[in-house]
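Below sits a lone chain in C-alpha cells, taken as the form predicted alone.
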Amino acid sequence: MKYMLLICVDDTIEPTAADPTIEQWLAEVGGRRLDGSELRSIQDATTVRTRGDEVLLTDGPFAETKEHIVGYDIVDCADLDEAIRIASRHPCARFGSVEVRPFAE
C-alpha cells in the first residue's frame, strides 16, 4: 500500500545535532520510498480557491497556523504500521510531525 507522508515543522523548534540526519533515514527507509523532496518556503505559497466564476488568490499557504508543510515523501509499506514506523524515524518527527495518509487506491 502507498502512502504519503506530509513532512511539517514548527519553526520555533531547532533540531539538536543528536537528531538523526535525512541521509540516515533514507538508508534505513531504502526502496520503501518511491518519491520525496522539500518543499520552498511558505513565503513561496499561493493558495487558490474558485467560488463561482472568480478565481481568489491568497499569499502564503492554506492556514495559518504554528507548523507548515515542508515537504512529502510517499512510502510503499506492508500496512498502516509499518508507515508509521518510518515516519516515527523521519527526522522532522523530532521537531515537527509527519502526517501518514493511504493513497486512494
The other form holds:
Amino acid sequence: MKYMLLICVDDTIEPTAADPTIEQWLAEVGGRRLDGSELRSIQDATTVRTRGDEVLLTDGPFAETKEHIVGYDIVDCADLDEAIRIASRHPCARFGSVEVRPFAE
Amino acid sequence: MPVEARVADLFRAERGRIVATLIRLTGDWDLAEECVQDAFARALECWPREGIPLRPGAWLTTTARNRALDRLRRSTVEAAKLREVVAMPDDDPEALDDHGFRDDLLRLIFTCCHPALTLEARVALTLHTVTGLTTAEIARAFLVPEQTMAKRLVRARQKIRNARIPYRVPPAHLLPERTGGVLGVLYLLFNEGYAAGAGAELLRRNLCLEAIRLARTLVDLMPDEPEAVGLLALVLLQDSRQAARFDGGDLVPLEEQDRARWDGEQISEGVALLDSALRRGRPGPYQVQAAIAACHATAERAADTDWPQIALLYGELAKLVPSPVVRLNRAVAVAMADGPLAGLALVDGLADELTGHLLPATRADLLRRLGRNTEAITAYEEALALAPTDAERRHLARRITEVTAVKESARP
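Output block for the form predicted in complex with its partner chain, input the form predicted alone:
Shown next: the complete complex, the earlier chain at its head.
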C-alpha cells in the first residue's frame, strides 16, 4: 500500500544539530521509499486556478499557513502503523509535521 | 430459559467476539456485522424448533461464517478472501476455542480505538462494533442527531479501510501507549453515562454498564495489565454510589449521600481488584484514581473520610496527569484535610488555567465554609451560569438559597 508523506515545516524554524539527518532516515527506510524530493521554497511557487475561460495565477502557495510543504516522500508499507512509524522517524517530524495520506489505489 | 431471553443474553455476551472473528476472516466490517446479525435472526427461527445447541457461540459463529461465504461466493469479488474463509474448518474446536475468540476481540477493541481515528469516532465505533448498540442508541446517548453519528461511523470505517489501519493488537513496543488509549475510551464512555444524571437517563445509565462490561472484558483479555484492572476497580467504585447520587433528579453531594444505599458488593469487588493491581508495583493514573475512590467508598461516615490520604493521592495523580482539574480536586482534598483557607489558596492559583463551572463552584463552597457568604453567592452565581446540566444547576441554585438564608438571618 502506497502512502504519500507530505513534509510540512515552518521555515522560520531551524533544525538543530541534534536532529537526525535525512541521509540517516533514507538509510533506515531503504527500499520502502519509492520516490521523493525536497521542493524549492514557497517563494518560487505559483498557484493555478481556472475559472470559466480564465486562468488565474497567484504568486505563492495555495494556503496561508505557517507550515508549508517543503518536500514529499512516497513509501510502500504494509499498513498505516508502518507508515506512521516511518513518518515519525523523519527528521522534519521533530519540528514540523508529516501528513500521511494513503494513495487511492 | 425461553429461547428469546437466551438469544438476548448471547447477543450481549458473544456478539462482539463473533463480529471480531468475522472481521478477521472477511476483512469487511459491514459484511461481518450483517452476517452476525443474520446469524442471531436464524437462531431465533431455528432454536425454538431444534433446541438450543450445546455450544451456541460456535453455532452462531459457524452460521455467520457460512452466510459470509454465501455472500462472497455470489459477489465472487475476492477469490483469495473466499479461500481464506473456506479454509476455516466448520467444527474445528481449535478455531473456535476461547483463546482464538479472545485474540479476535482484543484485536477488534484495539482497532476501534486506533489513535489515527478521532476520539469521538473511537468511542462510537467501540460501542457500535463491540457492544452492538445501534447507531440510534449511540446518537441518543451522546445527544447528537442520528445522522451525525451515522456519518461518524461511516467515516471511521472508511478510514480503517482506505488508510489500512491494521486489524490487530499492536506489537509490544506500541502496546503501552495504545493500551492507554483504549482505557481512555472506556473511561470516557463511563463518564458520559455517569455525569449525565438521573433523568435521560436509562440509556445513559446503559453507557456506564457497557463501560463496566467492556472493562471486565479487557481485564479478561489483558490480565497482566494493572492499569486495566485499575480502571475496572475505578468504574466499579464510582458506580457503587449510583443509587445514592440523586434525590428526585437532584444531585446529592458525596458527603450527604446515604451510604447505606451504596452497593457493597461493587465496593468490595473494586477494593479487591485495586489491591491485586497495586501489588504488581506499577501504579498508574487509573490505579491512583481507584485508590481515591476506595478511600471514599470505605469510609463508614463522611466524617471518617481519610482526607490527608486523599490529598496525598491527588498529589501523586497530579504528577502522573498534570491537568488543572486534577489540581482542583487536590485543592478540595487539601481543604478537607487542612481547612478551607489552605484549599482556597490552591484554587485561586488555578484561575488562569481552568474555564467552566467547576472552579467557581469549588471556590463558592470553600467561601461558604469560611463564612464569607457574600463572596460565596457571587461565585455560586458565576458557576450557575456555566453549569452544563440541569441537575448541577438545581444543586447550585439550592446552595444559593441556603447561603442567602444564612446571610439574612445573620443580619442584625
